[in-house]
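The chain below stands alone and is given in structure tokens; this is the form predicted on its own.
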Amino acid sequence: MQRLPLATAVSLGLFAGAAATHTMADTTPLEQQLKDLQSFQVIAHRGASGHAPESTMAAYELAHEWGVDYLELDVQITSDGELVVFHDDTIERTSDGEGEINDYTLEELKALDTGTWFNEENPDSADTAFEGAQMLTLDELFDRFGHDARYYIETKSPQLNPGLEEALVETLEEYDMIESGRVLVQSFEQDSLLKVQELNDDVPLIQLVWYYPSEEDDSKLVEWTDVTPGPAEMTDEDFQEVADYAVGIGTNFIYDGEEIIDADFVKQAQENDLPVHVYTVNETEEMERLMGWGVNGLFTNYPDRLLELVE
């Protein structure tokens, strides 16, 4: 076979798929990731916590299996420096122990119960197969999925969990979980987020807000941790000062029954070069009423839901 010259090889356009294939090369996992949260985000919710018991194995498969773009968990740490994954700073609402999970050892933690609670509080999507649940650790998470799956890391209540960020990052660099685009940290701790990031700066982090009605004036909403001023007084200055060290922006929308974010609020933050995630939206008509408003991904806990309207 004659070898054409290579000008005539440009010209015939038969390097196109190697410049393609290059150009997609120049794209590094983390980028991608960043590059994806423009788009519409799928977060299961503690997994497909509407379905199974929450932070359960179950519920992360469940997820998993469906297809959803994040598993959304906590983590927090046991009194023996183990990182688990689980929402409450007590133990007794979703398992048969009592008291403050920090106060216990792994070993401790994994002789509870976490899944026979759901059974009994939701009859119609009860299974044997929960009970008798175990608490996991973040590693047998990621042993679980690995780089199958994104994770959607909350650095729970890091005041009552010293050491916890350190122990977040040692654990996302020994998986390759931040270079590999695998991902995101979020808190409602500022504090908590640039310790993070002062740990590793390639992190991509989230920060979380939770508007709600000034006790001294209950027509002014304020947000919990004073991160930001309320919805209707925030700024592009604002919104900067978030977007300095974080990707985006996960909020409420509603409180007490009241919307308290609008369509506005969303499309200023946008164009702070902050996506807006949404939680916990459970109901299809409010899925809806949001994806209207151009929110780039919700957080629910029944991504089955969603996936239903996004595909």
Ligand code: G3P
Contents of the next structure:
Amino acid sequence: MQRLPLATAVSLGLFAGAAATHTMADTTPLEQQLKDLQSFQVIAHRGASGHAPESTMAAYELAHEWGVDYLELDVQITSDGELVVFHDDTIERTSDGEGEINDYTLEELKALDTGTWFNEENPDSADTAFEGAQMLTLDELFDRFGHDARYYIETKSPQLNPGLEEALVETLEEYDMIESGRVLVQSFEQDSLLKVQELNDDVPLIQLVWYYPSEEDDSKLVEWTDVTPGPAEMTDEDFQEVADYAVGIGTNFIYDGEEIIDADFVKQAQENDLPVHVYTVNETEEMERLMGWGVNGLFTNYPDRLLELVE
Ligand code: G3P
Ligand code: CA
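Form predicted together with this ligand structure, per the form predicted on its own context:
Whole complex next, starting from this chain.
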């Protein structure tokens, strides 16, 4: 969502006039979504997960109400082939169950309480309404917000979730989320993104990267899945290899308190047609610093803090 002062928007003719109408009519929703990626995007990480249990309807309701650009979510597949919105490979951190998420049917997962843990961990934000929150399916999220939201969907742990990409693309097509410019698919696994692309090459893809110090030589940063070299070694060709299939890159910016990318990394990515989204940024000071670098969006558990800076 591009935010312009009202006077500027009016002077640019965005609210009235044949020229503006004509331009908008010539732009498909998917093209508009890609254009919007050039502007700053507020991405609600697992919903407004600083204020409500992550990945629950309550967290997405809040973020949607605040008018974020994207609802971020991780999808995984149940033992009976249903897509659920859930981050961890195992269920104990954010539910009253235990074990691996893929070992359970949807019915079994629906019997869990995915809200009470949040109240126990966050007494200041606790709300009795969160108690007994049920795990959310992708269908439920789409049924609730439909085309009135944009979704930034991660194919989480693709090796543990066989059939995930096929089920996801089928659901995106069923809800007409792709051509209507409603969805980005993100992954740390290049193969997963390429699989999505093979299934439907209109899906806009974001390559996630995670940089950390090499175990052999901790003065050198490496990327988790080896999809790129470390940030200091990135050449235009390395960025272009990502830009061949992805419309943007999502990266960490800090590891163990140390910054691992800088403004030059952001600039070089953008010069190679890759908008940069940074995860997961919760402190206002860090948000401001990254915005000063010109990043194209931030994933945050506190979209209210970020919206205050961009509005
Ligand atoms: O998807 C961006 C960011 O969410 C990646 O990290 O572990 O929170 O899924 P994670
Ligand atoms: Ca994620």
